[in-house]
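The chain that follows stands alone, in the form predicted alone, written as structure tokens.
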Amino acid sequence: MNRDYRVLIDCRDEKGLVYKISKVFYDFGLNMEKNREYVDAQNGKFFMRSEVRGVFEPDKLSGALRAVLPEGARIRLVEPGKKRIVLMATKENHCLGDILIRHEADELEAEIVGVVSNYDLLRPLVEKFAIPYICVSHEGLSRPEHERRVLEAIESFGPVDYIVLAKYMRILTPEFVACFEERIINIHHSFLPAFIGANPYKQAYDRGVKIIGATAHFVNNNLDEGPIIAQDVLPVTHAMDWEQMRNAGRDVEKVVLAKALKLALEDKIFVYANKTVIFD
């Protein structure tokens, strides 16, 4: 029985190596469906992601791969289907209700299995999803407690592909982004970079600026500068109040965290020295 399966490659560059690896996919029956490739000549990086179909064996084609590749070439083998996430949430709604409507109106290939948040003002939105939502409070404890409590309500819900921080307004320590490393979307009001701490809108209004946008980016220790995955800017005029600017804003934010979200769920995204190689 044919099989679809996503191969992504990355690895040093060398002479040939779209050759080597398109023979491969030949001598085992493969039918390439789709295919990109892209070589980072500055870093000496190769990357190449295929869709084949056939009847295989995965480990034995990863192994063919891996003997025409250079020495500590990455192989990843992916099976389409819909990939397990976990959202985060705070207080605001638009992000989360937007994947939400995403997800009921199967745009995204993904199941998602829970909401968890720190405020329980969420739960009538996602309860309309019959959609699991649990709610853990940070009142009272430290934020190593607040994250081991989290880490225990995202294990309830089984194997976890991604989380996703829809508007999550708590700072993550290394050892929670050391559990899901690469597998941490966050939103961030980017194009604001001046403009920290509470209401970055208003802020921003006062200061006059002229675009206003979002960045989407994996988490890593540094704050709000993991490898980006999706952006967009919009301009703005004197004319709106920082009310306006938010709202508009808003609108930014969702819809560069649902592309980012895709690329993730559709394997499009190759990460290294912290920044990424987006195949859309």
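Residue numbers count along the first chain shown, from 1. Treat the numbers as computed from the prediction; the structure is a model and nothing was measured. Throughout, rigid core stands for the largest set of C-alpha atoms superposing within 1.5 Å between the two forms. What changes on going to the form predicted together with a further copy of the same chain:
Once you line up the core between these two forms, the Cα of residue 206 ends up 2 Å or more from where it was.
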Given for the second form:
Protein chains: 4
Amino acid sequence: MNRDYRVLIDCRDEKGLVYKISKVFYDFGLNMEKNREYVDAQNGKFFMRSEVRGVFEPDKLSGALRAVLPEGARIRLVEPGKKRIVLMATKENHCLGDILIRHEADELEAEIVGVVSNYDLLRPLVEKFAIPYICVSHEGLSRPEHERRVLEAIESFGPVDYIVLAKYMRILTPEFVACFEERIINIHHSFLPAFIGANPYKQAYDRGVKIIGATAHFVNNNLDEGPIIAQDVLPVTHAMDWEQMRNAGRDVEKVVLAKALKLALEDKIFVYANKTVIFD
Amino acid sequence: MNRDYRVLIDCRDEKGLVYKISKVFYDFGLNMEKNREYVDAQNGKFFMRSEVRGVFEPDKLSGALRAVLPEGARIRLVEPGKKRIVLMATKENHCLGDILIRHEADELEAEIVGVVSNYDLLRPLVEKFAIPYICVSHEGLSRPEHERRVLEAIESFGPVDYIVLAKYMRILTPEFVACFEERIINIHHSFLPAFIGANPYKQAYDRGVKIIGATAHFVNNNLDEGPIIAQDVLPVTHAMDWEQMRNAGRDVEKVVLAKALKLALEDKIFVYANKTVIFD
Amino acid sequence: MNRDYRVLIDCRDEKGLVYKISKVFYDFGLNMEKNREYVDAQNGKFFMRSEVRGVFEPDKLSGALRAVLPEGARIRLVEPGKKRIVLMATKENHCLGDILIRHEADELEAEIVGVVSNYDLLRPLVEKFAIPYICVSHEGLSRPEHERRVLEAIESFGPVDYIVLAKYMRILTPEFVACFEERIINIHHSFLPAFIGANPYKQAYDRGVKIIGATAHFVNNNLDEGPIIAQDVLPVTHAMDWEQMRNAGRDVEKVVLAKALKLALEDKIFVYANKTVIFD
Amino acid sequence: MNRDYRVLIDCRDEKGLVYKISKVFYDFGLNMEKNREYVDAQNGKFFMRSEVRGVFEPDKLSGALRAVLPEGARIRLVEPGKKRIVLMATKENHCLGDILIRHEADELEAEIVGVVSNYDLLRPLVEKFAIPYICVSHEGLSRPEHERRVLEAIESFGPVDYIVLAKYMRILTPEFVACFEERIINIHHSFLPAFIGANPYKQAYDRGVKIIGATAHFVNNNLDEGPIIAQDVLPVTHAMDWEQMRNAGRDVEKVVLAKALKLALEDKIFVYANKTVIFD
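Would you generate the structure of this protein in the form predicted together with a further copy of the same chain, following the form predicted alone above?
Time for the whole complex; same chain goes first.
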């Protein structure tokens, strides 16, 4: 029976990799439906993403690939299908609502298994869609204690592939982030690295910029410094105060976050040297 | 007691209009909080939108303005506040859902009084938000008969300021349009005037364009030829088939439609010579 | 001695093409420095562009490739280097000047071997850069006669790889176009297929669009209907008359034309079914 | 005889300013051809730019305006016409060449009275256009001494309205800047405030951004921190190294710089609180 798989390979670059990999696919009788490669010549790194179809045993394919690849190669075989995601949010509904509407239309390769928020405000919206909502208030709690409870909430939803910070306005500790390496996607409301930190729209207004933006990125240990997945901008004028910039910016935020989420769900992102290689 | 009003004037251009109008405001003791004018020199037309605040009787202000303006001037005094809108849709949920989420966050100066569709598909989504949904199937009905029933459905919601075609995929007759002159906003899924008519994404794919877009416009008697309110685009590549273009295009459609709707709700649009003057 | 070549292949799609092609490269001891493929699944077409480096005889490589490819495959081996281009223009200097400045900075993989115009206006600009300029006035000539003389002018510059219509405002006959199949690049001052034909800025102004654009395309037999290479747009408002749109549009025109020209010079364009596959 | 003037007013905001100003214009029998106002409500500041036409003595108009405006009002009456500009550059020709081509086509309200560079590289380009070129090498000179000689070079061209740093890659001292307050326009090759300082394309590459940009701004005492006039961006991918980003970015740089220059030449910029109010 035909299987569809996404094969993701990254390894040290050397001569003949495309030949060796495509030979394995050919020997297994697989069709390469789509294929993208990238060589980072400066760092001697090779990246490849193939969509293959055929009759095969994934373990054997994986083994055959490993046999021809340089030592230390990372090989991932991913079967297309719905990934399990948890959304986190604070008070604003635009990113959260946007993902809920896409989910409702079955536009995402994902099942939203639950939503966690530090407020109870968004519960009515989320529960309209029959999705579990857990409020973990941060009030009166130390950061580690709050995060411990958030983790418990997430775990209560079962296994999780990605956590999407859909305007979750609290900083996460390295300990929390370490539990979900390269699996937490955040939307920051500026074109990073401009306006790191709190209230970037206010910062943008004060600086008098003519363009504002949004950045979706994986979360790492340093605030707003993780690998960037997607960015977009929109023009602003002197006539807009910072609340107007914030309102206008929401449309960019939600579209950029959804774009990044889709790339992740479709296994189109490699992370390397705090940057992303994206085969869109 | 202070009143806030939007004063919209359009008339034949002549010397001294700004002076005469601002004198009336001054004599009434009004603050002009915001002000925009535009002179179409070619056609000798003057447009002005002012936001005024003060203690005054609207009728008297209107009369005083009329006294200083050229014959045939159009003067509109609009009190800011929620306008009553009806949404119409067919099967796709992205534009409809986007407006529902904005409505839920009180982002729009509007109350959605009801939704009309020629299918029953979107009922579950709309009813989550406790908004009346009427399905008027077109099957087995002549176009006039179908529209008669749609009109009845709309009327059942009470008075209506704007009708928003949020991916309503049927053509409206001049008779229907005449009932809501300059009050029906449509989103067309191409950068008009390119790709008028059916399946513009398929047309765009066949033509091999490198950019696709969306256009929000008022509906007039000719398909896709009404006054354009807002447009935006996004880049595409040869590697996208038309369904991928359609999916990517949805993000532009919903943002452009919402932008146009906001402009209408905030009384920032003048229509003239099948074009719009927009004071954003 | 190491050679760098660009290998461009397009053929009927079949299983194993990447394997077979990369095997040839591997057997020849070549490094694939860069590689892009695309399969048009709908039409069963395969496209591949590779940058290879190594010690080899081009004819032998070509023959080895042909041996493994389906019948009718098109194989092009292109050595990187300056292509010979002729610019054609009428009165406006912005596209022409832009290419001259890029040429001066050695930014293009091209040598401008000459400029042909139907006016003498741009001669001073061109001759500043010590480039031959031939004026072939169309006045008093039939179209075929004019084109015959233009052809003579072009031929007087020696062999030509590409002809760039840098705002050349005359229509070319199929006979002329046939002499330079897929080798004439034109810039049209609208986002095609909107506003085909004369004065698209006036058309755009009359229609009241909120976005204008430019399209670079190969010229075929039908006016403004050739394969599109690159497009871009910029926002406009009601406050701009058509001359202001034209002036603003010039910046888009010159950037889009230069982008298309670079893609052509770097052999990154395949033409198929009146569309382009672009490996940028 | 009819005069055309641009009237630029900025002052403390108070009730009735539009009325009082337009009354003066009316009493002088002037036509207000174009008019834009902006009130910065937060800071209580009023800005207005009018294009007026009529028979009048500028001094009397100015006096009449002063009589009705709050104390400390800044009133500028500017007659449209060519401003005198000096260009400064280092090695790259794209911004400089772009302005030269525009100048050649009489697209700018400006006369380029001279070019100053710290290298002799661009001399052949500039002299093609019969524009004086002075090379002031910085080698072996202290910064103050170098700037003293640059100043002398500039002064040798006669009176100067604006200095345009068309990729002039040296930092200017506060002393130099003070000689041309709000009259030096710089292009910085990033979307400020991201990537202040040296080699922003390298910084952008290292950070892995998906968008790069350019910023035109007035120069003040702090590097890259002056009031922003115009910005634009373009998308980039992981596949571009920093030189490719730099090359692609040049198109944005030259267009953004030209846009800012035009706004300045047409007296459409107010500077306030290290920001710009732009009536485009």
